[in-house]
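Listed next as structure tokens is one chain, alone, in the form predicted alone.
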Amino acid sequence: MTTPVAPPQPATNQSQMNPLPPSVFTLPQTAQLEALYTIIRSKDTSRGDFLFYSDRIIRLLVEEGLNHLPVVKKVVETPTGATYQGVGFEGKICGVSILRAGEAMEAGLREVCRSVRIGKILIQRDEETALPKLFYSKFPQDIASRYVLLLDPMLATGGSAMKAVEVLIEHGVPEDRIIFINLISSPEGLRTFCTKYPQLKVITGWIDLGLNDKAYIIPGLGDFGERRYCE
């Protein structure tokens, strides 16, 4: 019979929040770790640099997001004869990318789980109403058995987040098996975020001052999409 291992704590957060809201964790706020969001939020940072150090950063929120995933006690036999006593994953994962500025995410979710796999959902502003929309999804049959990694690289305002979490619910995911990765975040959003689903853990890399007239996250880095697909 398995044993579950407790949870991480939430890290230390120096961000624009404070408390931050208990499901919500945070990249250690490194030296290294600003010079790398320096990097990508300069509007002069060339196209190939911004992929280069973008990615950098993916690849850390992924392994954080791995963390808060449940494990079990599991014990194996070293080539020298011995046991070991470790742990494994509790269950499969998948990961779910906001098109399309989330498929950017996937590669690095790739690069240290293999053969994972990928679904990908599509939401955007419904002209009539003004409130996000499904407008197309694709998940594994087995969906509702997975831990989902939900990739997206801003939260500003969290509609979108919203209706993809909604969207999973719908397909049987419960709400405490998702962990949403995210680059960088405003204050206003994971609260909303976060009060809509409290169950749901958030991983971010950094928490921005909030939102202009337009809901742009500010400093922010501009539209991660454009920067990451156009020249």
Ligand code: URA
Given for the second form:
Amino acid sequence: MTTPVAPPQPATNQSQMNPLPPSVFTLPQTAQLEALYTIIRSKDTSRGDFLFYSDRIIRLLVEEGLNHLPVVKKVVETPTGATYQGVGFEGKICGVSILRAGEAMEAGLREVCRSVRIGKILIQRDEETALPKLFYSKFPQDIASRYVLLLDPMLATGGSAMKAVEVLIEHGVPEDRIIFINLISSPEGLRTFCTKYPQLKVITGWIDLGLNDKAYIIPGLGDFGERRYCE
Ligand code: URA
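Return the form predicted in complex with this ligand of this protein as a structure block, the form predicted alone having already been given.
Whole complex next, starting from this chain.
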């Protein structure tokens, strides 16, 4: 028999970073969300459950990301003959996943944005300089005129994400048209990233305690790519 616990309380997670940079938005820190994170963090969770529950969080994150896109007034006529004064999205969007873990977030974006264009970017550590280096990128040719949802599940030091943003800006995407979406952030990664790119919005599911000496997020969930792709 399971022991009942007290009724759900709002999670106090945001005290990990107080105040939050103004460009950072977290998912509502509900008990349900905390339960999803508890499952994906556990080392005993099977790969099947990790896929299922991380997908649930990704879907919530993508929906929250879309809340930050601008809309314009739009009037439609309903089947009753009445008019409805509503809104429609203003511009075109695309996703850009940071390989390889970011690819895991593409399906969640496709579920909510039908036939969305998705670019990819591969950044790895340069063994000579120890700095993040661009190895591959492929973007929609009109990316400069789109809002970009940048996808990477874990914001640890922020090195790859900052390099990815640098590359997007080089391709003509204005900083304030980029929305970076991730499942877990470290406070230090967020701070560095938001200081360098203050106009860009970050949607994160959870802000953790910090980084260990191997740059893993603590408590974190280990290596996201390993958990997602390896049995
Ligand atoms: N990438 C991961 O997959 N996990 C971390 O904790 C940090 C970076």
